[in-house]
Amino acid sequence: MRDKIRVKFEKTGMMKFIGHLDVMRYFQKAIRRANIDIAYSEGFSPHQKMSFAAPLGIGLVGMGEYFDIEVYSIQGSSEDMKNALNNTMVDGFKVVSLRKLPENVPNAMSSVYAADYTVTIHGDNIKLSPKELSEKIIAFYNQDTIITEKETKKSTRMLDIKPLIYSLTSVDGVTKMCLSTGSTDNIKPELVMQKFCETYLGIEYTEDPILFDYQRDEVYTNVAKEGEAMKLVTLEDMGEVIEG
């Protein structure tokens, strides 16, 4: 019988220019120098059983990142495993928890319904007070529709994204937002962002010059029955502390 843990983790400094498939690599490689007795799969090329959640754009820190592993066997408790983890760990990738998922619960990819961000001002690049872009961004969220083009692997649609933005404030310049995110309505910070400044501030957002940092603070799940208003619980709050 495997077990199942899930892995909480941050990802900063310049890490966070590290993409998804190198950031797997690395943890990969992480896993096997920790002496994790980690499960394989079967057939002519095995691999370790390994599921990311929602993968983190390219020049976002992450404050709460997920990934799951199964394992054959438990050594040690939570704190241990974490520690031989982060004894393995480059600056920029710190291990915050380990959890044991109970059987019934779908891994993280297939979990993710929510995602908290921090979005600040990049230098000097847009001539705002705090208090100027507090109150723009406020104005903007009260708008009863935000329409915009999305963009799909396929083709690009008109999408009110209001209902997406479970909540948007703006305090001292520094902007929080909680957005729709997994497989089905996912949306980006950027976005958000890409329209506010074609309505509200009358400019083009670009990335060069940098406009916006961005920060992912933490990824949720909806734990809500049927018929029941959202309510969202952390990946992490999901699995159990394994005792020593």
Second form
Amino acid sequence: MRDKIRVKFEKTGMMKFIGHLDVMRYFQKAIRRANIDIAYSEGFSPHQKMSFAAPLGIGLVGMGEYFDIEVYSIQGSSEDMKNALNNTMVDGFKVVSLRKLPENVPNAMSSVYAADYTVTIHGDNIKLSPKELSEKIIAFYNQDTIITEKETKKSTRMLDIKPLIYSLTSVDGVTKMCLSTGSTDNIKPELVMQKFCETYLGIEYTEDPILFDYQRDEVYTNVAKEGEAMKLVTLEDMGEVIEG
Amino acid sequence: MIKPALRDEILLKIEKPVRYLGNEVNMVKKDPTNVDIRFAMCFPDLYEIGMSHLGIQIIYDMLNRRDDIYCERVYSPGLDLDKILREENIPLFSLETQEPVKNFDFLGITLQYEMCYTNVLQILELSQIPLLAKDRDDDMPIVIGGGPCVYNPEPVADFFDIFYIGEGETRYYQMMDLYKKCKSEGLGRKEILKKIAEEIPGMYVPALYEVTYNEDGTISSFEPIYDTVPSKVKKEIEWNMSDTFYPEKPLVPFIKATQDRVVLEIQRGCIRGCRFCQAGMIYRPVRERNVEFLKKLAVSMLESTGHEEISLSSLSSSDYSQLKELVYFLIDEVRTKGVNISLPSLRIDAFSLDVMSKVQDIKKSSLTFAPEAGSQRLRNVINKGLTEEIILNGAAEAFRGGWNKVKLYFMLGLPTETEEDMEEIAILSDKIARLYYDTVPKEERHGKAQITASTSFFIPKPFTPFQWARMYDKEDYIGKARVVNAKMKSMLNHKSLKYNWHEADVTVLEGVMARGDRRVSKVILEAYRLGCMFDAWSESFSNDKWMQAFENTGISIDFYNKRERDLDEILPWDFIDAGVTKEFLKREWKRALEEKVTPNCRAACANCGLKPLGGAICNER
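One more: the block was the form predicted on its own; return the form predicted together with its partner chain.
The complete assembly is shown below, putting the previous chain first.
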């Protein structure tokens, strides 16, 4: 059984314009540059054993992004490997932590359950005092249902996103939310803000001009047993620090 | 971090915003206020294409080794961003500092293929630099062209201040020093250009030459305006390929570039002397890089980039004398670390089949042969040393080794070509298919043989023995492809054969651009005014607009394409000394018509003109 390592990283500044596939390519090469002893598949075109948690859309800053790798061997401590990777990063990418996963922990992609987002008004594109914003966000979240149109590849369906918004607050002009994330019931913060704009601000949601800046702060898994209430743990905390 | 030149709204709207952001691994960062010279290096096509080009990476690395120079990059904005830049009057910017190109000292543009010429105008216009060199004032960057197309720069002469004729490694430092000196003396643009033309070998400043024409449209004279400016511009050659500039830390794009791999140029030039091949003539003599130098480079480039593939690059890799040592080194040392090895342009023999079976999946890969002509007679005309026997032996060996896919490349429209020569393309393809069924017993076959023959149309290029040859009309070219296609369909094994041919529109235009004179710049300008851009991309190429441009400017395609030029005619590129002499080219043209083969450089010296310059291969014996 090969060791699995979970890497947490930040994607900031203009690197927010790099798409998910290119982020994967970037880290595949970074891992080679940093001499991490990553495991490869068999065959004529071996590829690295790597699995990303949740793709982040173009234009979003990520402060708690994750991927898992399988390695043939662990060289040094968490800190050593983190430094090796950070020595080869470009501005805008930074490895925050690197941890070994216990054997029974599912991989990053299948464990994603929720994510925290921070949303701020882009420049002064919406004229609204922090106090007003806060009140309207509270009113918006206090609705019994929040019915939105959710577009899938095939069709558009009506969906109540209220139960998928685990929290929503706005303080000093900074709006924070925790949203259901992952392969089922994936909710994007843009969808929440679009509905908010249309129903509580009475304005059309646009991307030109941009109304909001989005940042994903953290990604969580749910460790609750069946029947228990939701219990969120960061993907990072599922791993253990490798001591030198 | 640098602030992007484009605001978020634009970056979110356009396709692949990463093309315009820079910040790649191994990008050079400098404080632009701390350098004396700012150089913008441009490949006039999309980022993915331009980033795949080794030459720019060599010059980028070379210029940035100096503390007083900051070399940055710029590529053609896609059509979506092009529109926005025009609408919002945003000047084209460099990737590194995201600052307007018009504020730089130099704008270097590499000319790798003729169909990028309208993109050159796009780059200039979006940079807010006047399209014509004569309209630029002292504040504008000096626009300098390089690359293989500068062996006839005349069709774009009006748009450039300087052309650097030859290999980039040799004269840039000297030119930069002279530029600094001129600047410190307060010289203006015209004086600086004249000094460069006078003092730096390989530099052609078109404004300093005057061309007159005969009544029949051919050139009557081509002379420098000043006595101090050389009448012949001599191409620059890097003689020591193992002690020269090579980027140990090449740039690593975020998006997948055409060459998403480490490129190792193992040698420059070619010993073969194929008469249609411009690269084989202008990069003479062949110069190998030392194998130890290459091993070291391969390892350091893989380490600094993290690329998962390395590709050997040269015109004919099989002719590299240390190939076995290099390839087995790569297989032993880097393949074990999950790195793929890609080996283009290998002759098919026991060695290459062994190597290919180690580095590729036989079931998926195919064998490639480039006979270029279907008949032995025509292969003799073009001096392609590949015989039918070599092809069939190579193919048989490969079939026994498990391959069943073969790709064949041919040209149509070669000098002296007959209908028989065209049909021989189908006959040779069929022979290879038959060979597969004869060689491999039924129970060992992996399905049918898959023979794919592709033809392109031959375009005569300057400084080749075929530079005097005529071309044909679009309809003639299509007719030639039809002959091949009909013959293919009539072959016994036609179910195992596939035939592809190229469109002929672009061929005709490329012909005019390749051998045109200064008057052709009017057509290029007019085509651009009519909206032509990205002509190398079939989805944006508009033949109608180009034809309109010829009509509007009164320039005749036939004059440039359909004349067989007289051997005494002054050719637009005659002012360049490309190493190979005109006597040699004439001799080779004559031998071609006599169907005589000329041995390769290693077998015998053909006295092409390079020997007196002191090439190692020329003086081996």
